[in-house]
Structure formats: C-alpha cells, structure tokens
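What follows is a single chain, given as structure tokens, in the form predicted alone.
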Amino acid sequence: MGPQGVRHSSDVEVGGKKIVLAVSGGIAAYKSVHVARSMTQLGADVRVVMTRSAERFVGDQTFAGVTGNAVAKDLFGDGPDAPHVELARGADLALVAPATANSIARMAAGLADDLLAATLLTVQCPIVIAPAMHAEMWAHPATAANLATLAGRGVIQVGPNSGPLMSGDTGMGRMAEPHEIVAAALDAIGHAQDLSGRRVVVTAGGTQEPIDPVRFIGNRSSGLMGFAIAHEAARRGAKVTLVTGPNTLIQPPGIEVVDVHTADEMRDAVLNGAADADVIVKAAAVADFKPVDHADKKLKKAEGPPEITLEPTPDILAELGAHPELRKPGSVLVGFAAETVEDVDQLKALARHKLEAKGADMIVANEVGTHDSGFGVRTNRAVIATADGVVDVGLVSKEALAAALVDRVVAFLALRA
C-alpha cells in the first residue's frame, strides 16, 4: 500500500526480467539510483541509459555499481547491433525516471536523436514514466498535451507529487518516491489482468444542454479523469466502453468510444450498456439543468435577454442505484461528486451523504475550484467512500486516483463472485 491510499500490485516475479531504466537530466535523478538498486535486488537485469544532462546530477559509475551493468550513453557503438536496438531487444519494461518536461515532449514527438530517445522509440514493452519538473512546467498546456498523447499510446504514469522542488519552491511536479515508482514498475511487468473478461462502462467529460444552435449550459469538465479510468481498466484487461461528452482529448486506442452531447444522450448510452456491464463508473460531470425549450435559430442580442425556463436533467447515477434491475447482477456502481469544500472532513461528509442518496457502491468525491484539483488539471484531491468507510486519497495525479479506484472495484467484484 503506497502513501495516501494508492496501491499497486507488487506480487510479481521479476527475476531475470530486463528493465531499461532511462534517466534524463533532472535533480530527481538521485532517486533513480534507489529505483535501480531496488529492482536489481529483486532480481531484475537493470540496464541504465542516461542523457548527457543526467550526468550533471548522477555519475554513471553510481548506476553501474548498483546494477552490475555498464551505463549506456552513446547513440553509436562498435558492435554489430546499434546500441538502442540492443537495449530495446527483449526488454520487459522501460522505466523513465525522472521524466523531465523535455524528455516527455521528445517522447510525444517521436524523436530519436540521442540514445535514450531512440531506445524508447524502439522498445516493444510497457513504458512507465515518472514525471519530474518545476510546477510551472507541469502546469503548462504543452506538458498536459504531451502527457495526453503518451497516455493515448498506453504509456503508464506514476506521480508526480506535491512537495519541495528546486530553488526552494514547493508545488506539484516532485517526482514520485522510489517505492512508488518500483510498485508501478512491478504492476506494469505483471500486466495485472484482474479485470480480464470484465465489461466496464465509464462516463467522462461534461454535457452540453443547448439554449440555441450556438449556446449551451455546461461546465468546465475536460474529461481527463474519465479517460484515465478508462485507460486503467483497459490496461487491466477489461473491455471498456467510454461514453464521453465533448472534449479535446486523444481518442484512446482499444477502447470503444461513444460520443454524446446532452445528458439525455448520455443516459441512453449508459443504459444501453448497463445490462452487460460488470462495472459502471459515472465520472462525467453531467449538467444538472437544461432548458425546457431551445431555440432553432441563434438568439439575437438586440432582442434582449431571453427568458429561459430550466428543468432537471436525468440523474443517471441515482436511476441506476434505485433500479438494480437495469444493471447486471453483482455489478459495481461508482459515482463521482465534484465539490467545493473548506477541508477534507467536509469532503468526506459529502461523499458519505451522496453514497447513501445515490444508492451507489462507491463515491469518489473530489475538490474543484482550486489550481491543483478538479476540472482541466492533471491532479485531484479526493476521497473514496464505501459502506465500510471513507479513504482519503490525498492530492494525486488523475492516473494514480484511477489506479486506486480500480483497485477497490476489483475488491468489490471479488467479494461478489
């Protein structure tokens, strides 16, 4: 069990597994020495490839000493095989730690002009990245776009965390701790298929309720959280249907995507899949109200403010909770609640209330309206409520929250088997 309630599978045999540890130039490179040592002690054959910038933080002899293998640095070699081909051939996992903003951008662009980049473009195994950078770089839209690109290719992300950074600053962008990175690596090597044979329906994004052909009632949901859950479920063997409102995210490979706009369309799509779904995760931020009538033509400003009468949209989660006959017997129902709160105790109380009110098996309540949690950012401050109590997950990446959620879903399914 990792910090803040995030768990990864670690019961994996790694003896003899070939691990490519790619170390780029960030101050967090010192943590990668501990990762290399831990993986080596577990019996893995760890091959380290470093950028020239990484050598400014950790010497190659340090990695050679803990792994027993020479460190690779040069794109060109004297042997019959190109160094990047030799490194990539037979690799069971590529682990990028630290993954700087630069190395993430280069991976997303598919560059191959140094040994590290060429190796990562050649490997045919799972790739895990541990981002590490200053808070401003982490928050930049380019970084978010690059991470979304990599996620769409199946790259697994661990961290970052919030904490002390270079130059005495504090914020989001601190590389995950070595034990977290090792746990994520073991999980990836094990290809944890604990949802194999299961069908999962996930909703994502916000809905748009039309006022006229150009205006709508909606919210700021980006869809990042729902997409992360869909990725995690698919990675663990599930057949996933992602029902999503309008978004700008990359369509995930290997996942059935159903595009919708309104709450009514989302309800129809969810109910269509509910009868066969082992798990339904309602992560979408559905608009609470919609206009009773919407105009067929654009409303003109010169005609003055229109009178708009609103009515509630369908509460899909509550309907599924109140009518179990709509769902597959033994299925797990998960809801999300976006809340503005004063503290974590209030967040827990709201999660408990919604759990009872909606008839769900699990409620994930996350804080919105802050710079590091909620809509449009890569992290969430969240709690997970079940009938057994409420777990404070803390402030984590949406990918880490997705992993923690799926862990609990798997436990529910095991109890109902």
Second form
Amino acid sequence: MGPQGVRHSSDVEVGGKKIVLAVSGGIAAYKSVHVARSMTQLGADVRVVMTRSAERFVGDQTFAGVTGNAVAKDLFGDGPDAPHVELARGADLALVAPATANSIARMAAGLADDLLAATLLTVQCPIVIAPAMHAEMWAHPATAANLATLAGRGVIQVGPNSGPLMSGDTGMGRMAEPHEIVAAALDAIGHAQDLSGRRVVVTAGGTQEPIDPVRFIGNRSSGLMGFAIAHEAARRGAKVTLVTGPNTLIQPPGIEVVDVHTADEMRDAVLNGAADADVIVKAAAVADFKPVDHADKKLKKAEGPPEITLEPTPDILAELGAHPELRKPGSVLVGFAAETVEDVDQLKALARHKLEAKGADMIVANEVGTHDSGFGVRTNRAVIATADGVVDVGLVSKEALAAALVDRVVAFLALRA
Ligand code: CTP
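Same protein, the form predicted in complex with cytidine-5'-triphosphate this time rather than the form predicted alone?
Below: every chain and molecule of the assembly, starting with the one above.
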C-alpha cells in the first residue's frame, strides 16, 4: 500500500505470475519486447506466443532472449498437451500487444485458427489488449463493434494513442507505450475479485433541472469520479449499475448504465436498485433546487427576464440514510461532499458533519473549484470520513481515490458479513 492507503501498481505482486504475451503482426511488435523485458524483470514468467505475421516485424530469438522462454508459434506440438492448452493453463494474465485489427476481429469472433487465437480462446484469466493499427482501420465500425464485443466480455483495453503511424500519417491507432501497457497489466493482475457477487449502485455526473425545453439549472460535474468508481467496482467483480446525469464519457464496459437528467429521475433509478444493492455510492452532484414549474415552450427574450421560483429537490442520500428499510440489510452507503475550503482541516470537519447529517457509512469529501480538484479535472484532493475517523487521502487521481474508496467498502462488507 502507498501513503494514505492508496494502492500503487508497485504494490502488485508479480513474482511467479504466468503472463501470456500474445504478439500479432504490426510494426509496434518491437515495443512488445520492452513489455516482455519489464514484466520478466518484475519476476513474471512471460510466455510469448507470436503469429506468423508478427515474425515479419520482430524475431522470436529476441523474445526468447529477453524472457528466457522459447517462443510458441505452432498450433500443433509433440508434447502430451496441445500447445494452446499448455500456454493457457495457470496463466494469470494474457496480454495482447500489439492487438491488430485482425487479431481483435478473430478474438471477437471466437476463432482458433492459429496458436495465438486458440490460446486466447482457452485462457481463464483477465485479458488486456493494446490495439495498434492504421487510423482508418481504427475508425472502421467493424473494429468498434469488435472492441465493444470484447469489452462486454470483460477484456481490458489500453490505448491506442494518437501519434505517428507506420503509414506516415498521424492519427489514432498508435499502440500504447510499453510503460502504459505494463501499468495496465499490473492493474489487471492486482485487482482482487473482492466484490465478486456484490451489487453496486453508483451515481455520477450532475443533474439538470429544466427551466424550459432548452435551458436548465446544472453544475460543472463531468461524471469522471462516479465513472471511475463504477469501473473499479466492476473490475473487482461487482455487478454495477451506474445511474448518471448527462456526460461525454465513454460508457464503461460490462456496466449497466441508466441515463437520467433530473434529481427526481435519479431518485427513482437509485431507489429502484437500492433494495438489492450491497453498496450505494452517491458520487453525483445533484442539484439542490429545481424550478417549481418549467415552461413547455422556449422562453422568449422579448418577454423580459423570467422569474424562476425554486423548490428543493429530494435529497437522495439523506433519504437512504434515514430509511434503512429502503436498502438491503447490511448494505454500505457512501456519500460525497463537494466543498470549497480553506484547508484540509475544514474539509475534514465538513466530511464529519455530512457523515452525521446524511446518515451515511462513509463520506468522501473533496475540494471543488480549484484547478486540480473537483469538477471536470482528473484528480481530487479528498478525505474519507467514517465513524472511526477521517483519513486524508491527499491529492490523487480519481482512479486512485476510487480504489481507496472501494478498499474501505470491502472492509465494511467484511465486518458486516
Ligand atoms: N445528494 C443527494 N441528493 C441531493 C443533494 C445531494 O443525494 N438532492 C448527495 C450527493 O450525491 C452527495 C451528498 O449528497 O453524495 C452531498 O452532496 P453535496 O452537494 O456536497 O451536499 P449537499 O447535501 O447538497 O449540501 P451543501 O450543498 O449545502 O454542501
């Protein structure tokens, strides 16, 4: 564990893990040599399987020299076990880098027409793919559909990035850098399935309360924090429902998404899932007030400034806190607190106050309105309050904060089991 209980990839125990590195034919194959070397240096037992076309880009002797293991290429061997079975058995992770458009299509179709494809169809472990292809192939709807199919099966994708491509063009399709691929691999290995069999409801984004058909009262929430929590919970084995306000984020794979606009719609969706949920995380920035009436037709400027009378929206978190009968017995209720503060002590005090006021098991209070914390940025400065006290998490990525939050949720669930 890193400082303040936030997990870092260096905490992941790689020694002795069996990693199948599947290399398909693309110029980026040379970068996979670095991936193989890094994973081997971390103590993993790296078994490389290459397609015939991959050999046009990098020699098998290079991978054998770096990993200390012979490279597998043939679907048929002399041993008692078929090579794909031998490779797949006991594997902790399969890493497909580069994952060409062709190998992605073959995976999506479930083909087993060479050793790489057969191995990927046999492995029982997490699969991480690092796509690499020309920008046109990347943009093709067939590729998008294949990736969506794989994502639906839980395949984790890293990259691609935008940058110079073999064709001489610049665009999307450049394979992620080796350090990014290694980080994704460590992440995939390191994720315990400690929410397996649990149902988690997460809310994300801001609500929009209509004034007329084209205008609303809203806030700057992007949904990034809630999406990161949903993603983290799903990776750790939970069945996740993400109730989200309007956002521009990519739909997380393997997660049921319920799109809502208003606080009332969010309340309905959350209460709908509450009775079966082991965990409810209210990361959404819910509007506190809504117009009493909204116009059916667009308000016209010539009519002058409108008088908008506001009324409170339902406080979903407080309602769930005050009415445990709405929730599954033993479930964990987590709220957020978005605060503008002078210092961390004030943030802690507000977290403690909201923990009490909302009847939650845990409040994550984060600073808003600064350039590096709160709405629309990738990091948060946060504290986590429970009945046991308040922990300062510091300034971390939203993904790291999500992991810290889920770690504590798992501890709560274990205590209540
Ligand atoms: N929340 C909610 N329903 C509302 C308002 C807030 O469920 N109508 C939840 C949020 O999702 C969050 C928590 O309550 O988990 C705290 O939200 P926040 O906006 O920080 O606090 P408020 O209760 O709105 O209080 P204030 O704005 O005065 O700080």
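Here the structure is a predicted model, which means the values were calculated and not measured. Numbering follows the first chain given and starts at 1. For clarity, a rigid core is taken as the largest C-alpha set superposing within 1.5 Å between two forms.
Comparing the forms between these two forms on their rigid core, the Cα displacement of A387 stays under 2 Å. The Cα position of A29 differs by 2 Å or more between these two forms after fitting on the rigid core.
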